[in-house]
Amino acid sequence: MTAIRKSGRYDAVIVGGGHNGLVCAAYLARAGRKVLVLERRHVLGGAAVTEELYPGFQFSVCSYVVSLFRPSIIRELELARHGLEIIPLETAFTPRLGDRGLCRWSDPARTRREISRFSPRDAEIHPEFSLAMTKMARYVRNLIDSPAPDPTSWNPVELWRLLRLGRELQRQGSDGVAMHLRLLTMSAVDFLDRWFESEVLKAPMSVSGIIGTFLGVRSPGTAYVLLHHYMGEIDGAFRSWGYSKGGTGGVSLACARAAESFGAEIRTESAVERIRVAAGRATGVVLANGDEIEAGTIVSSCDPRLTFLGLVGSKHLDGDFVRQIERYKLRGSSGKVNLAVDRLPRFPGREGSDFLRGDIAIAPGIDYLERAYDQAKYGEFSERPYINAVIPSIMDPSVAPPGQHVISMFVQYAPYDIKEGADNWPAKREAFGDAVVDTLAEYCPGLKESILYRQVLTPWDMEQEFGLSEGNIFHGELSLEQLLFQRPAAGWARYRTPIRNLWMCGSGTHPGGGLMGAPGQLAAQAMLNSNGKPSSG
């Protein structure tokens, strides 16, 4: 039997070098703790990573835009000093066959003119809708920037928090309260139907309600997910989305540099095989190479299933808790296709590239989106999927050679549990990629001839390569029953776990998925507030 080699003792070991794990490490190290981050891949970032897959082209392999990253983290960790630069996305373009399509600009007057082509009424209402959603987002920001409220607690601090949230909601008046209830219960389409009449506008707006879920735009509950993705904030400007210069790996690397500047140690190619547990307490980790590392606190930035049923093991956990984790919905439903092309894509009816300085949504109608969902419900990938694409090389020429471009496409639907079983995804990968390229090429003549390189990622690939159980990019669906005090399990939404000295800091904890950093920040704060020591358990 190979002897286990021991490697020092740390105050905290972070399992996983994704952006949340790196944020958590930076805050703990800033507080003077001896911290070690272990990442199994050769590069940091988890799903927020930049890699050169084809000579001269830098790809944001998985996560590709920045919206929810908390401004307080940028300030407190001085991420700009460590190289973080966010370029605002200025447009949202929806191409249409036989038409110049719809472009929503950062300039409200230009947006109004665009929308009025399809509905003068919607053009008038759109600013009112944006204002109302901004108010809702400001209220919900209080939830995502704080630990999840505990409605079962009689602690005076908790009761005061709940009372304060109720009062803030009450200040929005009866219309605001009613709007919140609709957002919690309605589908994205039904919610938007109360405001707008044109499907040309409603379809691309509704898709924000399905990202991170295995639901359709007509499924109840997707209105809240729409709000979740409406909370973009860059430099204090609400409803803003951006692109990280150098790709989303730039966010992760800035967090890593901040952590190292405070004294944290980071190791790549250091896969954790299991978390060592003795007498109900986490005492260290065992690496795949046999090394053992002791720590006062273990922090997992992996998803709940991988953490508890994989790294810990059900034998160390209460049966009821195990059942909660087994019922926790992952259901990855999205894929990613990245292209290197030798020219700027062309969309008939539009000249230049100004309208491409943002995202491109292939969402021609509500029925189109529902048909895409229908195929996924029965275990097939969507042959005509919803695609959200960006061409980052327009805004950041450093990611591609001169005159050439990167196209990054997020795609729904690609269900992890395909009809033949998830292990059959490798045999279907290229057919899925063909369906995505064929769909975009309908709106973009000459696209296929311009392709130099193509990368196709299915949910199975995301699980195998990035450790995302069932390929879920958010570490679990953003459905209502898996949010706030129930994420990842009832009674365990404050980053602690049933294993003493084991904490969670990934997107499977409150406030959920997205490139926001809040789970890592809030987890570190919770540990530091626990008698001032991350090892208090």
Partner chain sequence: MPLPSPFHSRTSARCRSLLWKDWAGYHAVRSYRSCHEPEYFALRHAAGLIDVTPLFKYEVRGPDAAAFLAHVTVRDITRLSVGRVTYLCWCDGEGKVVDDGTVARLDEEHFRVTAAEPTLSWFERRTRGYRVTIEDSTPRLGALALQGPNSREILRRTTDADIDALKFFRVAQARLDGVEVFISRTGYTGDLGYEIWVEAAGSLTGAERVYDALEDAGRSFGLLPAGLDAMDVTRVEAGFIMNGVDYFSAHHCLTEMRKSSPYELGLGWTVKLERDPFVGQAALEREKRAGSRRAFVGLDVSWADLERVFAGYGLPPELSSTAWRDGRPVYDHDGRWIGQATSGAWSPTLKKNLALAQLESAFATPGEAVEIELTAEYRRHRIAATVIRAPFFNPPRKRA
Contents of the next structure:
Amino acid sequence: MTAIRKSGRYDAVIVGGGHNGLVCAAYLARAGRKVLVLERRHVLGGAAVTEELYPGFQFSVCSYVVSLFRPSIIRELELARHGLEIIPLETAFTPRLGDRGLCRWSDPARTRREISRFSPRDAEIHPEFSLAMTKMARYVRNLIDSPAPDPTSWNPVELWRLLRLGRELQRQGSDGVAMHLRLLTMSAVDFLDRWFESEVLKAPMSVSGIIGTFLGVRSPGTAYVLLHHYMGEIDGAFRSWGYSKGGTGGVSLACARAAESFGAEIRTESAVERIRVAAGRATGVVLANGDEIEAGTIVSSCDPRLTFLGLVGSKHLDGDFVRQIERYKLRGSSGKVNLAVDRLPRFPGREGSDFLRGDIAIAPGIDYLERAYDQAKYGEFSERPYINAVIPSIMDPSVAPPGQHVISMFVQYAPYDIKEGADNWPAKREAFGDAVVDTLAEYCPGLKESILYRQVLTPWDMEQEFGLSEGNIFHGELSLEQLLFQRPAAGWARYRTPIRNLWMCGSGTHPGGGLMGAPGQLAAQAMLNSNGKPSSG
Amino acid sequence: MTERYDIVVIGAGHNGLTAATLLAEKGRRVLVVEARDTVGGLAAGAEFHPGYRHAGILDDTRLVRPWVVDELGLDRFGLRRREPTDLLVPETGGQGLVLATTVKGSEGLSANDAESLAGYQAFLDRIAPGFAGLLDRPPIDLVDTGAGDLLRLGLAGLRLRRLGRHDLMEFLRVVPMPVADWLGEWFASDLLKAALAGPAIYSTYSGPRSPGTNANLLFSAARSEDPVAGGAPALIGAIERAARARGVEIRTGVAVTRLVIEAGRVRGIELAGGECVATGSVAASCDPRQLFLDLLPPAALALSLEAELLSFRTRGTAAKVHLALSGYPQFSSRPGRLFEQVRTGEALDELERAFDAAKYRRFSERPVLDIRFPSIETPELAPDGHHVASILVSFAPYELAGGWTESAREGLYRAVLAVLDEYAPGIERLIVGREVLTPADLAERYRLSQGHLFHGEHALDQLLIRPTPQCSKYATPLAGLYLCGSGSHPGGGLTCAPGALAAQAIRSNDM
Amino acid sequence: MPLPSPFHSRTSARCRSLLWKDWAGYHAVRSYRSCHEPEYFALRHAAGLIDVTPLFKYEVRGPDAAAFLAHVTVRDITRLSVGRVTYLCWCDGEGKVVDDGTVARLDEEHFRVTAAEPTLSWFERRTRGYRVTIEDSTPRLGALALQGPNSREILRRTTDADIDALKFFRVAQARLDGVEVFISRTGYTGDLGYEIWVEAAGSLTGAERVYDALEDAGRSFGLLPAGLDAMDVTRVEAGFIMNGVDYFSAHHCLTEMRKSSPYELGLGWTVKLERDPFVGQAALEREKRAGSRRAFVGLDVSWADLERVFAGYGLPPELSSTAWRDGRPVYDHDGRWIGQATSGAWSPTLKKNLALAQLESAFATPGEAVEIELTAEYRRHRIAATVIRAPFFNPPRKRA
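Form predicted on its own done, so how does the form predicted in complex with its partner chain look?
Next comes the full complex, this chain leading.
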């Protein structure tokens, strides 16, 4: 690895101690590089962080479930040895007013019985659907676990990769190819309409297509994310969705410990003010306190806008690239509301807490979800939003005092650009929090009385607190034109940047956001494989 | 039954007639059967009020492909192109825009937008050949790729690659985008963005914020030619003359009730009244859902094909309003001038809100209108000094909550009128007659599934695989049965390309 | 949790072993005592009463019901007369088996279909153009299988129907202890036997009355309640295949290799090709012409070889008394893999070690010598087996 030269004290400085930065650091350190990670906040983890916001309650402040964290990272970095414990989610509950709602269980037979209460046909087709999706997911995994193919390159290696991807696709037969095209281009609802009749099932299934996007469930291009639910089955990680024990920060901490075990150095409360560039090369970073640190390689795990327009500065970049980054869509669309409650929420029609050992989706219908989206389009938060809530303290009692609980709610839509302007979010923050609590309380009477503490995070807060531009949790929308070889910019999808010795390793690179760790891993591999040429990837 | 015809074409619309004409060679006997009393289908003009005729339900003749015109030899049958006319984009309390074919000829643009528009059109001009190339050739079968397909995929790739890496990247980036985002990258003016976005969402189940709508924009932009003089009826007239000159027999007023299938082969068609016409080949320009689901015995249809057809999306979202006017209305943005084309929608959000209604099975409270006055070019369509307005109304969903009752139809008309009155105050006083065609009316009158004017939605997935994987190259799993209408590649609109490409496919299959 | 069947009050009171399993979403008894053998011998020598409620049941009604069923299954159901039952399978569009079951014609326009898996949507997706309705009657119908040589005697004493006149694969309406039932002379044991279909509604339900009446009458005829373990041995003896064990529904197969055609499952005799189009017809015609890759056979596994292998470890042959259903590879003489045995059992009646297998077609001739894998003392062995015809057990009284 000649790209990371031994100049100054560090081979590589990584800007940002989120999970991708830490994964990248661990891989580089494991390969013998001298690595320094700089985190602005007092805690590690970035958006994958646990904080005790209220005495005795551990909150997964932003990211709240582990979804597609790459099993290869867990194995290669020995994260289990470094303290990572993942508790799989067992249920997916969709309450309905005046009804017991729908609960999907990890036991398929039980799920089938639940679905057949609403539609025997859907219950019958559900396994067929799962099978078809599993087939598709096997192919998509190839794309996630390797750098993005580049269809515009003449490089024989690239052409060969494309050909191989094409061949593999064809091997799935004509149905498989058609299904991939459809998954890529259709809306989640249109795609599900091909299979199912009951909205009780379709609505909660469709929302996986909109998480973190500024799209509705009827917007084309949202179908692909449906596959993510099936990735875990083939990942070797039995049931991919889970809680990290002690809170989501546990993932980051395990990565940090792994990195440290390989000799990486990690500093918190070390905000990077800018990346120093001289003659088209990154030479080091300047901290907020004025310190300067030199390194052969600088790696940014921040989002592309913050990296290039903030830390680097457009004067070091050519106009065309700046334009690409400027038009890169970040448009945050979600908020978080975290609650500490003194008792377990109660959902009429169901006893006990069996059905709460997973996530709770407030998604009572397609039109409901579309209305939520429509409000966001015109600059308002949804009065009746889609909510994905989890109560991790049921399965992991370590995060709350006995008998008390943490409720972590992901809320969509909360557009960054409200019509009053993003800076006016603080004035609307509590109104937004009220709307969320009111919504959940409709399904969960007594909720309001049980609340001990409430934290409301708007997209504006996420930008301020976590450095997520426009509060986008994925460092950029996962829309078709911002994926694969175009993430974050055409020609710059291989973790390199137009600045020599500056690399990217965050969610704004392929394969994108979510608690996957793949960008950090793939970026480290790219750096380690690079022959030092600063050309585009 | 003895075979009197080598091939029977179902439907005498622009695609059916095109296919029939191109098939009628080497002594092939071709019959076209049309259920309606006139030829032309959606391109046919009709009298909608005594003394007033419209010039086709589909009336954008700029889409007609030049190579099809050449193959049909339509210039010998009187087809002429003419200069495109200006488009008025009216504005409440403002002068609006006038868009001409050149930036220079346009009015009301800011200096910045004018410059951007030039850059935008230059980009479209650069990608047009490659893009049109994809659309003017048989579809590349992405699903069941044979050697020929691979070769053509490679060639298509090469043609696109000729764009240069930068434009190619840009092309790949912009195709799946929402039209709103892409236009937002170019322009500042809401009015301009809305005007350009309109055609990308007409007849779709999308608003400008829906991903994939940009493909529709590029589609029409990359294929825009000069319009046909005399409009759609002139186009139909020319093709009909070409067809008859080649010996095509055309029977109108005869509906096909079913196809006769034996052992997986087409043997003939049965007409209303019981008459059977024996033939070994049938090319259907009707919409594929109707063909397969209504004209075929259910058992003859493969399970997978039936499932595919049932999920082929044909949600009609456009209505058509025809007005008989005692004079040309005064548009207050540009009083005193006559525009053949007027397009409403002052901002992308207005278009988006218009679409929102469709999602909830309502028509737009403030619909978006694409208005043409064909009587300016063809005064014979109306009495002296009088005019005809032909209005494409978005959005009016086929599946309207409560159904398309008489009062729903009236409500839609009132909504259209309210928008018209805003831009052309007092227009109501000029209206001497009207016709409101809801998607339900279009479905019935023109035999369209859910009233969809393109025989199937233009969404990326349905453009790439049209209409189903098994039928995407005009041939169907039933021997001798072919598709040749808008439900096939490259889709709906007055391109005549599906008919011509189907004819190629049928000829090469050596009937 | 699995649901109780309409006979649950009775079966649960008698199930001392607490050996239950989830059968298609219902609680089902594996064996009433810790050893199922008495139940097996009751089925073969006296009579057994099995709760088969979990089978999926569909009522297909309408003027086109027969044409519809002929279209979705491999049999020409239009030729099935009223009062008759037939066994068949249905395929996907590529001619691969989706499920197998029976169809009974209850009257001109009313058929009852049984299936191992939910099939409502699959059937409904094909109804376009047919005047039929399909009702999932699984939740409202209880079903009991009364099987064994004494089953006729027991029914004679409990119903008003002319049981002697009820021929093999016929169905009749009857009253049993005053309760309206359908009785079909069908079953999954390969012996004389009946299945009784009863509405599950009511308080002291008709279902419970039927159960009690049969049990009372059966007391003098050696009737025992029997569970799935005993039935499993009998079905292997009878050579009946089972969905999910001997083959996988085409709907659940991730790969083509896993799917099976009717010909490959020994169900070729149910396929009637020359008729109006039906689902999978073209593919089945092709396969019929070209020949099938595989064939379904019975295997008689050599006892002598078994003894020899175990003797090598100083052990007597160890055989489970229950049927096995973990697939085992089958080889030719050169050790080349030629297919798999999918289930098998020691037959206490025939004193044979039997297996059902899918082999390459070339090995399907009765008498063909093959080898099957056997694990003894944690080590793998190949022992001799001979291809034989199923059913292995086929007493004349079954049809008499």
